[in-house]
Structure formats: structure tokens, C-alpha cells
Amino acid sequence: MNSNNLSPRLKIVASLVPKGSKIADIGSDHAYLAINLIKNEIAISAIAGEVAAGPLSNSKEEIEKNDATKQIEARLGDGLAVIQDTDAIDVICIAVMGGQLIRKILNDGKTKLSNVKKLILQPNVGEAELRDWLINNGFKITYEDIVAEDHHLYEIIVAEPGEMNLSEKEQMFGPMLMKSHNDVYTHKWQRELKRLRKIEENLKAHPHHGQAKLDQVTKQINYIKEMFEYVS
């Protein structure tokens, strides 16, 4: 992967990104995604944020090779720290995060949240938490999208500001994902439902474990059995 040929991931990150925003990549590996949207005249100006100097040198340095210095700047900080007032940002990029790590940045970045107007979030696990965060703290989901990568799957949650409410189940399957329901989706689905039938008969065999845990691991696995006749 590089700036002109993107993951399967990045590509629709990339394609979610509003032409002419002023966009916050955090955790920006290389800055790829940064480099690929200024060159397509999608961005006019970037930040990419590295939390370690490592990944920062490794983003100067792409952003140096691509002649990209004008219009993009990684600077070393925790989360959404790398903002600052003067760069405008209107759309924040968090990709291959957990879910609770992403919630955790935005919780911790409220300030710099103001006057942005997108947000492109790309969690590998923890979605049901960062819905939660979202539908609590001013924003609504416009649109999701699911993308299977190197054995990995990864959902894209898009959100604006906005008044939203969610069930639980929404918040667990994605309002959105469960009206596509795509073969990826589906697929995710089936392995996690599998993945619980395991802990569910572990704790029947093993009732010390506690009868709270067994009755929370039924209740995802009815939930996920609902979904599929929902969806079917």
C-alpha cells in the first residue's frame, strides 16, 4: 500500500471524505490517505497525527517524497491533540482503532470537535461502544459501510452533528449495516455467533463462572439470531 494505491479500507474512507474539507488524520500511518487527498483535489489541507516519533518520521518523510508539504503537516500528539483552532478541520479520519480507544480520543478531544463537520470512523472491534458515545454526545450516523482486508474485517461509521437515538441491538449490529446486510456483514455475524455458542456451552460446563456472564452471552446470541431473521 502507498498514497496512490490505497487499501480496500482506505478507499472508502477516501471516498467518504467531502471535496474541499480540511481533514484530521489521526493515527495516520504514512499519511497515506492525507497524500492521497491532496493529490486528488479532494483536501486542501491536512493534518497527520502521530502519537509516537517513529510513525512520525515514517509520515514526514512520505509527505516530503510526495512534494505534499505545503498542504499537509504530521505533528506528534495524543489523539486530537495535533488540532489546533487555526487549521479549521472539519473532517476527522480515525482508522483501525478499537472501538473504545476511538470513543476514548474523541471523549478526551471534545474541544476540537466544535466545528467539525464529518466524522470518518473506522473501528476493528468496540462498535457498539463508539454508537453509544456517538448518539450521546451530539452526533447521528448518516452512513456505514463494512470491508473485509487480510483476514480482517472493519466497519466505516460515518457521523455528523446531530440528535439520533439507537436500541441496543441497533448499536450493536449498526442501523445501517443491518439494512444492507452485505455477504462481509453477513459473514461477521456467523463467526461471532459461533465464537459465543463456545462461551455459552464453556459456561454452562463451568458454572462458578458466574450465571451474570451466561445470561449476557444468551442475550448477544438471541440478539444475533433476531438479526438474521430480521435480515433474511
Contents of the next structure:
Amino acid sequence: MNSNNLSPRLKIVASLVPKGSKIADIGSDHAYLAINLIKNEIAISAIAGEVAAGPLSNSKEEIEKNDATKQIEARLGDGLAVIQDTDAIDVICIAVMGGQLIRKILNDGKTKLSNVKKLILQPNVGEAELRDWLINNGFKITYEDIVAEDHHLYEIIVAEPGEMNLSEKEQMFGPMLMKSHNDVYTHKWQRELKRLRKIEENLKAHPHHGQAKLDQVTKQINYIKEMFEYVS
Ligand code: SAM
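Would you mind giving the form predicted in complex with S-adenosylmethionine (SAM), to go alongside the form predicted on its own above?
Expanding to the full complex; the earlier chain stays at the top.
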């Protein structure tokens, strides 16, 4: 992958950024996304935020190599702390982190979200917790997708300021993914069902882990089975 040739999952993220945006890509690593959006004249400016020195230095190198230092600034910092009011960021992208980490980044940086029009998030696990945070913090989900890449599955969740209620099942399966389920989605939940059944078996064989844990896993298994019945 490079900034001219984004991986399939990052291509989807890029395609969701509105033209003329001022973006912050948090956890930018090589800043491929930001550079791609600037070179294709989608974003007009970008902050490439990184918490780690190594990836930050990768970002800086790529930005210089692509002659994009006027439009993109690579900044070292934790989550949204790299965003300043004067950046007037309207789109935040956070790709390939756990849903819980994305949730923490958004929660810790709440004050930086007041003027943001779009969050484009790509969690690799923990999607339900992330949806839960979004709907309880003034965001509605406007688009969802799922993509497979190198044996990993990535959901994409786009959120905008607004109100939304979601049931426990909708938080788990994604309100939009549930409706437009595709082969990748089916594969994800078949795999998850298999994983949970193994855990259930193990918990039944070792009751000292507690009934509450077993009940939770059984509930999730039943939700998945119901979802498959509903979509078939
Ligand atoms: N976003 C890129 C992509 O999609 O290819 C890179 C994903 S990489 C798996 C995650 C990156 O997030 C790492 O470079 C890591 O250093 C950075 N990261 C992790 N926690 C962070 C935080 N709290 N704030 C900023 N960056 C963070």
C-alpha cells in the first residue's frame, strides 16, 4: 500500500470523505490516507495525528516525499489532543483500532468534536461499544460497510451529529449492515457464532467461571441465530 494505491479498506474510508473537507486522521501511521485525499483534491488540509514516534516519523517522511507539507501537518499526540480550534477540522477519520480505543479517543477528546460534521471510523473489533458511545454522545450513524482484507474483517461506521436510538441487537450487528448484509457480513457472523459456541462449551464444562458469563454468551449466540433467521 502507498498513498497512490490505498488498500481496499482505506479506499472505502477515502471515498466517504466529502470534497473540500479539513480532515484529521488519527493514528495515521504513514499518512497514506491524508496524502491520498490531498493529492486527489478531496481534502483541502489535513492533520496526521500519531501517538507513537516511529509512525509519526513515517508520516513526516511520506508527506515530504509527496510534497504535501503545505497542506498536511503531522503531529505527535494522544488521540484528538493534536487538533487545535484553528484547524477547523470538520471530518475525523480513525482507521484500524479497536472499537474501545476509538471510543476512548472520542470520549477523551469530546471538546474537539463540537464543529465536526463527520466521523469516519474503522474499528476492527468492539463495534457495539463504539455504536453505544456514538448514540449516547450526540451522533447518529449515517452509513455502514464491511470489508475483508488479508483475512481480517473491518467494519466502517460513519456518524454525524444527530440523534439515534439503537436496540442492543442493532448495536451488535449494525443498524445498516443488518439490512444490507453481504457475503463478508455473513462470513463475519458465522465465524463469530463458531467462536462463541466454543466459549459456551468451555463455560459449561467449567461452571466456576460463573452463570452470568455463560448467560451473556448464550444470549449473543441466540441473537446471531435470530439475525440469520431474519435475513434468510
Ligand atoms: N490508520 C492507519 C491505517 O488504517 O492503515 C494505521 C492503523 S495502525 C493499525 C494504528 C495506528 O494508530 C498506529 O500507528 C498507532 O501508533 C496509532 N495509535 C494508537 N493509539 C493512538 C492514539 N491514542 N492516538 C493517536 N494514534 C494512536
